[in-house]
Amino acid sequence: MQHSKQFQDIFADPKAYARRWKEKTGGKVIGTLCSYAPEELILAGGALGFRIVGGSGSISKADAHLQSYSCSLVRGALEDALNEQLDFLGGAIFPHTCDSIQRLSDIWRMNAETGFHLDVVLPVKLNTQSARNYMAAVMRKARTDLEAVLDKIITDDDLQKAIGTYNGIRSAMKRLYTLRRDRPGTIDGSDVHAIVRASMVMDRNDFLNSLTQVVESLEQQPEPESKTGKRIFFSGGVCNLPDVYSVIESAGGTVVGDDLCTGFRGLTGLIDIGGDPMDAIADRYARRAICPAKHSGITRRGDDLVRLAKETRAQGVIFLFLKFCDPHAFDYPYLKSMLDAEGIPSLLLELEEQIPSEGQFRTRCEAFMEML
């Protein structure tokens, strides 16, 4: 999709874009591993959020200090910190959340020349007041850290700003993500993971800008003929490889929907408006779709898995799991279960930062959309 190029050109090299916004603005860019970082803060700060999902290239320096059994996101985001590709950092908040990127940060404090950091520790528990009330104080705890290391005094006015770019971008997604469920072949699900990587790299108004005219200039594009393809929902945690999406495609099927962390797990929920913007950022961050490494209720992820492989019509969910990563394959076992009892075909691959053995990944799509 023509569209589509600006998100592809920063996608296929994050680094570089950050590079330049740093080197025209002057301003700081701050790498974060999880969407549980506090991004309105980061945007309120004046500096730019760089979402780090992986490494550059192979793994050497970081087994030093890890162990291989690692999953490849948190060896290869240190294998390129201390490589110096992350140089353009001027910092690094580390939101807790998996044991291994709460490892990654001790780590990466000692021995990782990429500016100041900062963790951020969110609560496990999001489901009762006093969790509510935990989070608010850990996001002003933030907010105080952030206004120190920056230099720079966040205000409310900054906030409500840096709230209203973020809504904006979450209801666009959400549009987005509406067309690709109601209207399969509106758009190809290798650009829509474009333009999600997109939104954690590039300037976030520039962003929302470009993703308004993307969006509305699909929406007046007549509906594309019918797609037969097999309608497939996507679940689990990070996904760097694009190249799932052709396959899937090549394979019969169409992916008509996502709860992916780099995908629209970390883009629901909008923030209130009008009262402490602190209370409502943090409000926001304790309602939204939660990951393994969250509490909110036995059967909370299930419950969202289920509904949304109905809202999106899928008629199987593959499940995207880096190698290695525990709560995920501890979440695994339920959430089939659920899908089970409903009735919805599930095939579970796991991946790391390049597709294994292409083929055989391809001749597994290729067998469960027979079966589907």
Second form
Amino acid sequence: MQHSKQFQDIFADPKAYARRWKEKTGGKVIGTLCSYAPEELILAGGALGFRIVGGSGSISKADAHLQSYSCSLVRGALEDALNEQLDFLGGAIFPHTCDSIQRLSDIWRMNAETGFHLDVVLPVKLNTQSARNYMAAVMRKARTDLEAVLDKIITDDDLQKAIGTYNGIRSAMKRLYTLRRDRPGTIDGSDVHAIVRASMVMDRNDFLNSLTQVVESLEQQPEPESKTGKRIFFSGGVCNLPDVYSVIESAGGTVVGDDLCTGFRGLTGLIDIGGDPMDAIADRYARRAICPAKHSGITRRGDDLVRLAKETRAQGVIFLFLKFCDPHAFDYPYLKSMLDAEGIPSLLLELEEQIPSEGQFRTRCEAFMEML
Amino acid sequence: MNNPDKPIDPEREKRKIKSVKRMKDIMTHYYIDAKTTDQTGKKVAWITSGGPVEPLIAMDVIPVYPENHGAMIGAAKMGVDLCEKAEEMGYSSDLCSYARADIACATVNGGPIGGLPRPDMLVCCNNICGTVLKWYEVQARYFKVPLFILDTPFNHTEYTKEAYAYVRAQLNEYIAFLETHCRKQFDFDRLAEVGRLSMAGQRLWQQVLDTAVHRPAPMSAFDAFFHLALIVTLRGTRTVVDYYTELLDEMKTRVATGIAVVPGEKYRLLWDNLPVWFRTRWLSDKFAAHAACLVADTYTSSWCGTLKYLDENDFFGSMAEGYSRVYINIGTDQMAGMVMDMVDKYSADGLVIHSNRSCKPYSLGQYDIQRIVQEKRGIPSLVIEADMTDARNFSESQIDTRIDAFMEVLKS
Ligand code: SF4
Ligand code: SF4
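Got the form predicted on its own; could you also share the form predicted in complex with the partner chain?
Following is the full complex, with the preceding chain placed first.
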């Protein structure tokens, strides 16, 4: 699709984009490891948040620090950091998430040369008042810490502007996802994926402008030939594999929604405006779609998944996890049984760095589509 | 067991720790109590190994530890079966084997003691890992009982005042949770007393472990793995204090009379990570054959490692810090520092690192700890790839060869 060319370009080489951005603006690029990174603060501080979702090649240096039973995201990210692939970073921010990222932060801090290192130790529990208070306190601390490393005061005004941008992005992404749900032929899965990935790297104000244009033009397009593919919902974690979409599509499926970590999960929830900006930011973090490494009741993810699968009228759900990802692997059996109870079939695809064997992957997808 | 074909070796008899029997009795009684609550009307709470047990004791709730149960399953070599069962239920074989074994066991009441008693409530403290959060969510859905989570933020480089305030507030919520589900008022005086006993137990446990600074050591980490069960499960009771007092006496006597746990002890090693429960005997014999004694470990000392943060006069208030700053809830570099302190304290000649596939928060970072200890203390180290409960992740021949090679390095 022509509109998404610039997103595809960034997605193809996000590092080159970040380098150019840095050269052009003289600003700092900050690597982030999770969708709970305090993006609004980074933007308000005039820096560029750069989400790290894995490595770019084979692993050698990281093997000296990480056992083979850590996920490919953690290993790949460290490999890039040790290999000077991330030398454009002015710093890195580690929100607290899973056990593997928790230790990656320590190992990174001790070994990588990527500028400053900030840990944002968020609460794991999100559904109590004391957790919300702590969330807000942690965000305030992150603001002060960022001010120190960026040598810049982050004013409430800066914050309000950043909130405006992020609310804009999240609203526009919601429209894009609605389009994809209601008119699945309008945009390819891999284009949506490229847009989501660009949202984690691109200058956020530029991104908002481009995204808005794309969404508006898509909305005005005449209804496409209705796609006959089986409606598929993706559930799971980090997925930096565009091929997944083409495999699904050539197997006769159309992706109509997702709750992926590198998908819609981080883009949910708007920030209230008008009140104290820090409280409002913290509040959204507690309300947005939850990551399995966090707790907000014992069936929250299952309830959300069933609701989304129904809303998107999904005929089947495909779970996509990285091998060795504990939080997702723990949730899988109950999520599957909640879907079973609703008569929604599902398929689990555990991914390594690369699709393990394209052939096998394709066969499984095709078999699943046929079953639907 | 008395094997008539095998004459009793008086040397070996002399080295046996006599308290073992009493310990077994205490644990048997404890599990009988926990499994007969339908007669006593007591409530049972399942709690994580690093969790705040003292308020439960003060409330007369019987704490039960799935991780201790996991260790028993491992020692009884029943881990593989249960783990496979969990895998059939859809749980990935890459998940913590304690969690897998426990989740499966709950559905079949299997394992060495026919399963744990059904919980009335669940208390999960994530100071050891994120795994327990997911695991307890599974059990809360399965048993349909209330779940309390004590969220203890990780301390990468600092212990923050924000984290303190958060955990402190949650302690109040914990008490309210207990009052609701036990339908009675919480007695803070009672907690103060339990807290004193808990701290006394921890101090004694540390003293027991400290006896291994003597050369030759009267006990090894393998003994500590066994005697650990009490400080984990019955912390805060008089039983623990009495038992460790006796054990300490026995250790002191052994020191005074020169009884070594490893005859002819020549090499002193430090063990890192959980035990390999289904192979403790084999490993212990293997090292002993090289005249090597594992004099200390980072695991068993975790249950007395935060005494410095606890306050006898304000036990409740100090629990926030005590439970937040435990060994694996801190940065890898701080852990390396503690390993080096132990190397110095116990005069260790080498480090044996169990890279435990099950436990990511304990194991990831070990290579850096190994490097730091090697750089700063110049002692050799060995990495053993294994798992605490799942015997499928243990290659005996490979480990056998590696231990031999490592001991050659130490001897040269
Ligand atoms: S994929 Fe899973 S294990 Fe890996 S970093 Fe993400 S949450 Fe952690
Ligand atoms: S072994 Fe590790 S991952 Fe498993 S429960 Fe214990 S601390 Fe958690």
